[in-house]
Amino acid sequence: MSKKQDIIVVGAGVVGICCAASLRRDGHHVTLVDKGLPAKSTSFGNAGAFAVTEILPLSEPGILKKVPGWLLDPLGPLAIKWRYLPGLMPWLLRFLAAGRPAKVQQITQGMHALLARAETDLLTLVQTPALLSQWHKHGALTLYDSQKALDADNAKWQRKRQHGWACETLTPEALHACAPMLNGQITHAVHTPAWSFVDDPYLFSKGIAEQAFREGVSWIQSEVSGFLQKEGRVVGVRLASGSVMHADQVVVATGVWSGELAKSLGYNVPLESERGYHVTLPNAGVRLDKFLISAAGGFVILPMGNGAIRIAGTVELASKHAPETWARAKVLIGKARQLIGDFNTEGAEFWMGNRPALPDTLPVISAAPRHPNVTFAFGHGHLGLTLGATTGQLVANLMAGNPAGFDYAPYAINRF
């Protein structure tokens, strides 16, 4: 596509402000359109990590066996909200097929391919000083309290290793001189020093969308409620307002919400909310360094700017337009005071999020077969800070005719 186009890009999470910005970078006049502000959707909560090891996909051989242990504690890692369960279950076989042998290795393999490039394209992307300055490569530690615990992992760790990915398991010793603030019941851990992390990923976010705008991208806050169509062909979007938008391509990155707009084009999705949790603390007195991650609970720890930590994590499979669940926040308090002690909690904040999960691990990065002029991104889950710059790359270059040998068949929307 050598022409310089006007393109539309539909959602202003991460993974919508990282396409737009790409796509400006390419010299095409791009506008931003969301009916919320940009990255205060779940892009607002995250963990704030770039998890670039997470290769493996979330469904596993065995995770069946599982399952009945982690649903009997209603706020345990897992939960289901009962009375959406029988609209989940087709979301839900394809989730525990995903987990077939041969399966998780070619998930693997697309996932791979994703995140060895992933911080290479934030780099790309991100150049700022003030951006940079937010951003700390210190690794993080995926911590256990046995060495039999760590027993049952050493198999998933192995295959991150057969990658290239450092995974270092640490003895009793090294993991108290690297972290003498956990509980001395976390007995053993592995480092991934390839992961890093940022201070707040709102204002990361939002910085990187503030540079976009600087660099010509526009910005309209209306909600998208379908597509203009002229002889088959997509021609601009229609708002809620009533008014219409005209452009020669639309990309539609509007996470969770993304599946209501490809079918409004015949493309019906699996994608489901995988609905997540944090608490902040602005005044924890905690000095941490690393990013933490309980193996058991479920849950991460992430060190913030100004000292303050956010405890964030679990999943709750349910409708996106579900009431929250705020025990579930609330609980994780509890279980961070178990690997780091005590903490102050005054000033918490509470949040939920919708994680937009696909049952394979796979986001959707693909050209719509019948209408080539719509891209789609969306579905990446827990891993849409991560994987933004890489999907807003790969998008301008899907656009651009430009594929540079990369194999966009695994995320293509038409694999279900």
Ligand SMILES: Cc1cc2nc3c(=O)[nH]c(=O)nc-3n(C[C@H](O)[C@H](O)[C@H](O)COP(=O)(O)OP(=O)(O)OC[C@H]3O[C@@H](n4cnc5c(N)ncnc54)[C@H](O)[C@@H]3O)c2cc1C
Contents of the next structure:
Amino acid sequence: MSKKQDIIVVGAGVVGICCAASLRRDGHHVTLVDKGLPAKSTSFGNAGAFAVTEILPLSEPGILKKVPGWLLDPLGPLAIKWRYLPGLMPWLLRFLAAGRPAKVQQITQGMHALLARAETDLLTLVQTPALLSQWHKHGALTLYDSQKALDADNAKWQRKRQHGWACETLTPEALHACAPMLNGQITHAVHTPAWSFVDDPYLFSKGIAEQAFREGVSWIQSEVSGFLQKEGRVVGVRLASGSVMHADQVVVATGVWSGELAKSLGYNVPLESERGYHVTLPNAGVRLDKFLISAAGGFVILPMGNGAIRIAGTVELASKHAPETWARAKVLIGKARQLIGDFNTEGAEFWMGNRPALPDTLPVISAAPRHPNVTFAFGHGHLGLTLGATTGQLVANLMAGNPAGFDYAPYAINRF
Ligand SMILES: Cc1cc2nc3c(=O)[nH]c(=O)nc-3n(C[C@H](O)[C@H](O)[C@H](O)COP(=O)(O)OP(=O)(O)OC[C@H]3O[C@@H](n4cnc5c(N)ncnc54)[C@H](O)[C@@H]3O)c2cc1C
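Having looked at the form predicted on its own, could you now put up the form predicted in complex with the named molecule?
Expanding to the full complex; the earlier chain stays at the top.
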């Protein structure tokens, strides 16, 4: 695709925003379309981390051993809304299959190929001082309450080291020297210096959108109800209002809602929601400069600046339409106190978001096999912020004929 094209990007989450920005930089006429406002869905309330060492599939064998124990606690790191289980079974079976050793190796390579370039792609995309000042390269600490708990994760850390990621095991003394606010029960940690985080993922993603608009991306707020086709070729999109928009190319980046749009073109993808929660404490009064990860609790603590923190995480497998389980967000406060002691909860804000999850953890970054002018970019699960810029760059390269010779096969939509 050498000539400049009219491109519609559907979905203004962090993934769609980054796709629109990269395509515009390639000189295309780009329109970003969303039923809501930029970065107001899942990209609004995530934990703000560039979790670049997360190369292993979520179904890696170590995790599976922990699942039965987790499920006994309805407010633990993982919960299933049991009513939804029959509908979820096909996804769960594929998730289990992705945990076989040969598959784990394949998926790890696919994730590493994306994550190894994430910081470079973000630096290429984000150039304004206002955005760069929100991004902190301070690393993360994964926290354990015993040597035994740390040892249980040893194979996981080894695998990351084998891929070149620094994962530094800290002695209790070193840990408390670098994170003095930690409760004495936390005795061990692994430091991953390559991690970074932003003060507020909504403001950061919105900032990238504003940069893209300044660079010439157009914006339309409307729901896309389907594709406009002519002689088997997609020539634009239909809007819920009844009007149509013509385009040479369409990018589908609608997060957890992408399954319906893909299906309308005949592509069935096992996309489910891994719902996660956060509580944001604007006046917590906690001084933190590292991103904290509770290895046992399945939650993280984001330092948001000026004493504010966000406690986020856990997985709830349920329909994206199911009502929120706010107790899962509220319980995060008590869990965080076990790590960092007391803090002020005045002004606490609770939130739930739908991580767009594919069972093998890899996202879809793929041309539509039977519709050459449609590209899919969704299914980033726990890593949409981390991989937004990379996905945008890869989508732009794919449309430009893959000048860098990147292997897109692991992310193909027809791999299932
Ligand atoms: C609790 C929690 C913590 C997380 N922490 C992190 C983290 O620290 N680091 C990280 O990298 N990731 C994290 N994630 C994951 C990350 O938030 C997601 O992967 C990411 O936001 C997905 O972005 P997206 O653009 O694909 O989807 P979304 O942000 O959901 O955007 C999709 C957009 O598509 C629009 N849309 C849908 N259907 C249509 C339609 N038919 N017409 C028009 N518009 C439509 C929606 O309105 C929405 O704006 C976390 C997620 C959760 C829930």
